[in-house]
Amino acid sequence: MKAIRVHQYGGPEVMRLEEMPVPEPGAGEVLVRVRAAGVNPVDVYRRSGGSGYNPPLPFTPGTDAAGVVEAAGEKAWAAAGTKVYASGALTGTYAEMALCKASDVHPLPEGLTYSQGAAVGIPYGTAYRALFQRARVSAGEVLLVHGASGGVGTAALQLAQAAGLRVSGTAGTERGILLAQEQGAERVFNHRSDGYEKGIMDWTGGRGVDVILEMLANVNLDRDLALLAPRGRVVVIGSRGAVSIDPRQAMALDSSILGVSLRNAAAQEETAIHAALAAGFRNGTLKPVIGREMPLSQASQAHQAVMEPGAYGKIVLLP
């Protein structure tokens, strides 16, 4: 089978699409035949090597797929020929096959293609546990979502929306201004433009916003603490790099910072996301937006689009 692999951390460059051996599904795995392969920011930071993101040399990127079960070991729920979407992967999801616990395989919703079932994982997981296991959202709450026009972003205002809450974004471009709108968010304002922070309070009346999922927090988190309605909540989803703040505005409204990544889910919070995403997906509320497909021999240029400001949609990889 052909795979992308990382032989030394580094940039872009360091992935190489090889000739590997078909790997075989022990007890409690299963081989999905790979359709779409998710790419998501934490990719880059671990094959580059920085971040606290080490896997040991070599290694295949990717936990985010979608495909077909080719085989499956004992006591696997997932028999072969099943449609699935992975959410986790013992051999990387760069590749034309993936070995994967059971657990993080699930089955494809009916209705999404490959490429959706691969923007699943990452984005509406970690858009989940933002909302609801750590800021613990409540119908009727203003919420914000900085980078609204991205995987995680459009995964968010979707699920906000169908929760209840009073939804609004931000994007750089006018492309993704209009995606954000389409996506459920009753106002969206263009963070590059001055002074976007008084139209946010200004669409609040002035008492601030209840909750902000945080994609860039070494740029936004201080003003967004001046953003914040009383007991406001920052969750911070990405950061790339330090920043200082002032304590005194969150001192001042009792509001919170709240750090989330997906890896640090417990077993049961795993799967009440996938239960609930499950709901999403059947009931019409969740929609992945696809952005790009790209040739698996393209992973390099997918690293370098992904980082890139004006996030549109999800980028997938096709083996």
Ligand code: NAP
Second form
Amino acid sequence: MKAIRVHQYGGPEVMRLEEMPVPEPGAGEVLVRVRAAGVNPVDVYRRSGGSGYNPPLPFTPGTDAAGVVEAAGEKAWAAAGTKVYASGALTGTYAEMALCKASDVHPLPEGLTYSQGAAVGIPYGTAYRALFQRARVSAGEVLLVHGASGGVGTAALQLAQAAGLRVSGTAGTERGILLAQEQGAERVFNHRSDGYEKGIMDWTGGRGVDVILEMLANVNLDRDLALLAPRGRVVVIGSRGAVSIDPRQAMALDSSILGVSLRNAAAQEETAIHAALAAGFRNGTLKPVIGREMPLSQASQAHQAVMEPGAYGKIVLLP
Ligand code: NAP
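For comparison with the form predicted on its own, would you give the structure of this protein in the form predicted together with this ligand?
In what comes next, the whole complex appears, and the chain from above leads the way.
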């Protein structure tokens, strides 16, 4: 089978398309024929050796995918031929085949394409965990998705609306702003324009928002604290560096800064995440947005694209 391999940490060019033996599923494992693999920023951090968890070399990147079970080991719930999406892979999803723990594959929801299935694991999982397991949002609360045009952001807009929140977002391009509007955000602000925070405060009548899902905390966290309503919460989903904040802002409002990592979800929380997502796909409130489909051989270009400004839903690789 063909697979992208990383033999040394570094830039996008360290990813090479190589021939590999097809892995065999053991007990509790399934072999998935990958039809689409999701490209996430964490794949970039791991490839460059700069993530909190760097896989031992050599490795195949990727944890998200959708495809068809090719072979199943003993005690695996899914039989050969089952359409699934994967939220984790033992051998990496940037490949024609990926070996997965059976507990990390889930039935591909009816009506979702393989590309959409490859957009579920990390983006929807993170958005769900941030909203419901960390911020514990309630219907009627006011949300700002700070970075609403990308994979996690579009998922968060959909999940929050379905739960009855008032939803706003930010994006950095006209196209991204339109996308967030199409995804149902009541108001969308441009995080690259000066003074956009005033627009957010005006929109809330000066009260501030109850919850901010923050995709770039190293840039925004201090300003976020000033955008919160009393007892508001900022959930740090993404951050690419350090930031200085004035803690008095949190003190004055009884507000909270919450971190979230999907990796920290306990087994029971993971079960809850995928059960809730399945319900949302079934009732039509959730619909992954695919911005770009690229051939597997263009994994390097996909890694460049996912780090550039101008996010638009999800980028997937097609083996
Ligand atoms: P993505 O698809 O590349 O989207 C990135 C988002 O960040 C876009 O909406 C982008 O908007 C926005 N952004 C850029 N500059 C911004 C700014 N100054 N202020 C606010 N937003 C800004 O990435 P993703 O998959 O959605 O992931 C988003 C972040 O969360 C990444 O940093 C990722 O590493 C992190 N993440 C963390 C977890 C976790 O478990 N904690 C899980 C998944 C992802 P424009 O491009 O329109 O400017």
